[in-house]
Structure formats: C-alpha cells, structure tokens
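Single chain ahead, written as structure tokens, the form predicted alone.
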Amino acid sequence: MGLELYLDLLSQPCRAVYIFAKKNCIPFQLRTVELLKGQHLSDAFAQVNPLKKIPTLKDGNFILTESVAILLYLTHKYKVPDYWYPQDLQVRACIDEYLAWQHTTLRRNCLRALWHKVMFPVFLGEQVSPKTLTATLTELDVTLQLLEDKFLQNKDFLVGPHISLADLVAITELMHPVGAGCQVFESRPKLAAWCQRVEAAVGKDLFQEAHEVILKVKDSPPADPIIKQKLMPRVLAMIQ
C-alpha cells in the first residue's frame, strides 16, 4: 500500500496537507474522515491514530499524526521545489518560527471565530453571547495585525519572495473565519494582496477545490444529538 492521507477538508491543517500533496504531484490515497460525523472518534480510526485526530499520514507501516510533521515529511521524502522549505538556514528558521507561533495564536483565534460565529449556533444549536463573539473577533483582529507586522511586513510572502510552508499553513487557517463570514481581508489591503499571491502560486482551481467545504460550512445541518454529545468536550477543549 502506498501513501495514505486521512483528511477532512473542513479542517485547516488537512487542507494544507492536501494542497501541498496535490500541488507537488505526490501520489496518495485519500481516506476521508468526516469530523462532523465524529468518525475521528471511532474505534476503527483509533487503530490508525490513537490520538483520534486528523490529518494522519500512513506510509506503509509508518504513521505520522501532526500536520507540521506531515508537511515536513513530505517535503523531505519527495522532490519538491526548494522554496517550500529552503536549504538556506535562516529562511528555514523563519518558517519554523512562524509554524511554532501560529499554533496558539492564529490557529486558535481562527478556530474560535468559526465556532463562535457559525458552528455553535448552526451546527450545535448553542447560542453564543454577543459579548463573547465580539471578544473573539477582536482577538482575531489583533492576531491578524501581528501576522502583518511581524511576519508579512512588506514582503510578497511571509518569509521572502516565494511561497513557503508558512504561507500555506497561514492561508488555510485564515479561510476558517472567511468561511464563517468574517471580513478578514476587506480592510487589510496588504493581507488581501498576499492572499491573491498565495492563491495564484497554489493555483486557483486547487485553492478553490480545497476550500469548497469550509466556504459552505454555514449550510451545515444540525448535529445529531449523540454526535453532539461526543463532539462537545473536544470542541470546547480545542477552542479554549
């Protein structure tokens, strides 16, 4: 059996892995794990990944379970263009710096925006107070400013003149609040121009394919009560 990727394109790190593999013509078997149906919590999937998380990579008997580790594994195993994770030590360090920063900042705040604005009221049937939603969106705005000031600055991409793993991970995160209806780019021309460059570098068709699910997330049907009961503790832990 060749490379298998367990993904759900609702998930932002899954989208990053999917885009990277597709863009670089890496052959893989897609194993869809539907998060909103709780398939990642099943005993069957736990045999693949005891952490019950996606993305998950399976390469023969080798299993890898964290998105950044998966992206780096694919980068090292396959002959992909150097700009994704350059040999230049300092450029690579800048990518590592962004990937380390984003976990508890941009990822957290984009997740919170999606769940507080859409998923709690629409999917779980739980109302979010205006005060909580305002605080969430304010925190997201602060993080977007940090993304511009610290990482993007006046460059074409986050670490220089070419797209890298940092840009791919960042854009897939930002599409979460976009899917929730947040005006992420409208008042940020620098970030909007960067988004257009990333989409062009990835390819418009692939970019749209990867984000089709998240852009329709507001149409999600209400959760089954049993699924809701299973998902709620993990969702609350995820967005704390």
Contents of the next structure:
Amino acid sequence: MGLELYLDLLSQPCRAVYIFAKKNCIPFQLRTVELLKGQHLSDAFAQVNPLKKIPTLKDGNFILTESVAILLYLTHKYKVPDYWYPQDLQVRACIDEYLAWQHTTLRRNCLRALWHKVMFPVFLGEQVSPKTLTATLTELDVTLQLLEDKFLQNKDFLVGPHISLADLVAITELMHPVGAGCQVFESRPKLAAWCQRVEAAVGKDLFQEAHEVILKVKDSPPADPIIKQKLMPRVLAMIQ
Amino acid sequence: MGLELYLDLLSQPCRAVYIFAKKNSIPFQLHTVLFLEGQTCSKEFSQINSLQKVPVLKDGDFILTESSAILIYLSCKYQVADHWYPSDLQTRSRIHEYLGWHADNIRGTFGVTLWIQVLAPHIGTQVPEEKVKRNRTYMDRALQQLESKFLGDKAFLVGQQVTLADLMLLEELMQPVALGHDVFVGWPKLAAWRGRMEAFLGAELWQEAHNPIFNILEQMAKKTLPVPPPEFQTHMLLRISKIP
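Which structure goes with the form predicted together with the partner chain, now that we have seen the form predicted alone?
Now the complete complex, all chains and molecules, led by this one.
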C-alpha cells in the first residue's frame, strides 16, 4: 500500500507533516479527514486511530500519531537532508528543546487564538467574551515574544543558520492566528524576516498550497447543528 | 567544569533527569534551585535560563532546557544502554509519540496536586474547588488512556523494556502519590508497571530521588517549609490562576 498520511490542512501539525513530506519528495497517499465535518470522529477513522486525532501516519501495519513523532520517523526513514534534524548532538538537542517547549506554549496559544477569534463565533455560532479574547491574544503575544527572545534571537533560523524541523513546526503554528486575522508579524520585524526566510526555504508554491485552507478559514460556513453537538466537547477539551 | 544539572527534586521532570543521570552513572555537578525559596526567579538563575524553569543542563557553554530534550541528549552523549532510547526506528517513534501525548495530557495535570495540597495553602490561598474537581477528571481520563492506548498488556510503555517515556511518566504519576493521592488505585496494569519501575530503579535511588516530595507534607505540618519571598508569591498566585 505504501505510506498513507491522514491529514486536514486546517490543522497546524498536519500542515507541518504535509510540507515536510512534499518538500522531501516522500511518496505518500493523502487521506483527507475533514475536521469541520467531524470525519475524525467516524467509526472508520477510529479503526485507524482510536484517539481520533490527526495527523496519523500509516506505513504498512505501522500506525503512528503525534506530529513530532511522525516528522522524526519520516526524517530517519527517508534520509532527508541533514539540516532538518542534524547529526550534530547539540543542534539536534536545540531542536528537541523547541519541539518540547512549543506544545503547551505556541501551539496552545495559536490554537486558542484561532478558536476564540474566529471558529467559535463564525463556525460554532458561540459568542466569546471580549475579556476572554483579550486574554487569549495577550498570552499569544507573550509567547511570540518568547519565540523571538529565547529561540530566534539574532539567528536566521530557530536553531542556527539553516531551516530545521523546529522552524517548520513553528511557522505552521503561526499561520493559525494569521488565518484568524491576528497581527502576528506586523509589529515584529525579526519574526517577519524569519517567516520570509522559512517560506523561501520551503518554497513559496508549497507554502501557499499548504496554507490555502487556513487562510480562508474566516469564510467557513456555520456548522450544521448535529456536527456542532458532536464537535463541542472535543473542541472545549482541546483548547483548555 | 563538566556537566551541570540545575534541579529541584520537588519537580517531576527534574526527578526524571536526576534518576536517569544517576542510574546511568553519568557524572554531574548538582545545582539545587529551590522553587519554594523563589530561586528560579533569581537574577543568577535567570542568566542560566531566562524562562526561569528547571530542569536545566549546562555542558560547558551549552545550555539546554526541557526534560525530554535533556534526557535524549544525555542518552546520546553518554551512550547509555540502547533500551532507554532504542535505535530501532519504530520503537523510537513510539517514544516520541508518547512524549507528544504526554505534553498535552500529563504535564500540567498531575502536578496540580502539589499546588492544591501544599503550594497554595502555604501562601495562604486555595485552589478553587471546581478546579480541583476538574483536575481529578483530567487525571482519570489520562489514566484511562494510559492503560488502554499506551501500556495495554506490555511490561513498559513502548515494549518490554524501560525507556525514557516510562521515566517521564513515572515521575508525573508519583507527584500525587507522594502527596497521599494514590492514582494507581483502580488501575491494576499501571500499578504493576509502577512496581516494575521501582524494582528496576532500585530502593536506594528511589528513596534518594523522592525524599523531598515524600517529606513535604510533614514539613508543611511542622511549619518547616521555607517561606517564598513576596514577589515570588505573586508569581505563584499567577500560576494558580492559570490552573484550568
């Protein structure tokens, strides 16, 4: 059967996996699982991943979840260029450090920014109080500052002069609030310059292709009431 | 100077790093950074880690944070036994898969007990009851997924041998246990796994690493816990407000 990737480009970690596979010419069959239609909650998909989450990789009988695990698996199996996850122990450790840090910080805050600013009102028809939205956007701001001050600093990319898995994971996260209409780069020239470098390294066409869905997310039609009911508990758990 | 580790053994990820280094006879200089004395926010420590968190590894000029990154770095640099972080791609991937899930479901969940029982009351406040209840629900849900999705009938999380994943999980689960809330009750597979982990690590290392967390309730009762400086108490109150 070959490699299969279960993805929805609406999701940040799915975008990172998609871009990585495409950029490295890794042959795979794309299985689209539409989150906003609740397809990840279907019995059929539960056979693939009982935790009902994407991205999911299926390589023969081997099924793997969690985007960082998937990226590392693809890195090793397909022997991609060294700069993605270098042999150098310290550079590699810096990538591991970023990938560990980002789960509960950038990832979480980018997700909350999208849902509080756009998805709750537009897709779910649920009002979000101005206080909640302000708090979420403030936390995002704090995280963006940490990204600049602790990780990027004066380097071209997050861990050195070359793009790595860290940059790919970070940029796909940041496109979430960008898709929500947040001013992520406008007052942050360092981050904006880094974003341009990452986009150039990935390739403009591929970058735009991967982000087409998220950049149109504000135009999502409202959810069907049945879908909404199915999605709500998981959405609330996801953005805690 | 050699390897330096900045740790507070009250912290779950710090214990994981400490136990790993000791078990693998990795020589290091221990710098204890006491959370309760506000030392993570000191000017001195902030030079080492601007994020003001432990654990931190310092290897010459190289500084590394995040316990999973530290454990992987130590595994590779000191060429520890393969079972900790196997070279087999699929097994190694399972470790990363677990660590991804762990970040979202375990971290931030099992550490709340220390805040509820010790840190909040110690500075004269309380974690609201609704947050306590919610935390119990999150812990139960995580334990259920741990037994069914990760451990199953295996001896350890990703196979028949101990890996970094097991150590990271063990220290998280030991946090509430050390504070009198036995999370293993009702989860026989996890309880058996814990027994295997304890046996593997050995009684001496077990006691040594868990001494501070095992004794903290008694210290609180005897009023011998250090009082955090006022600015640090403000920082602690902010942390409490962020508990989901």
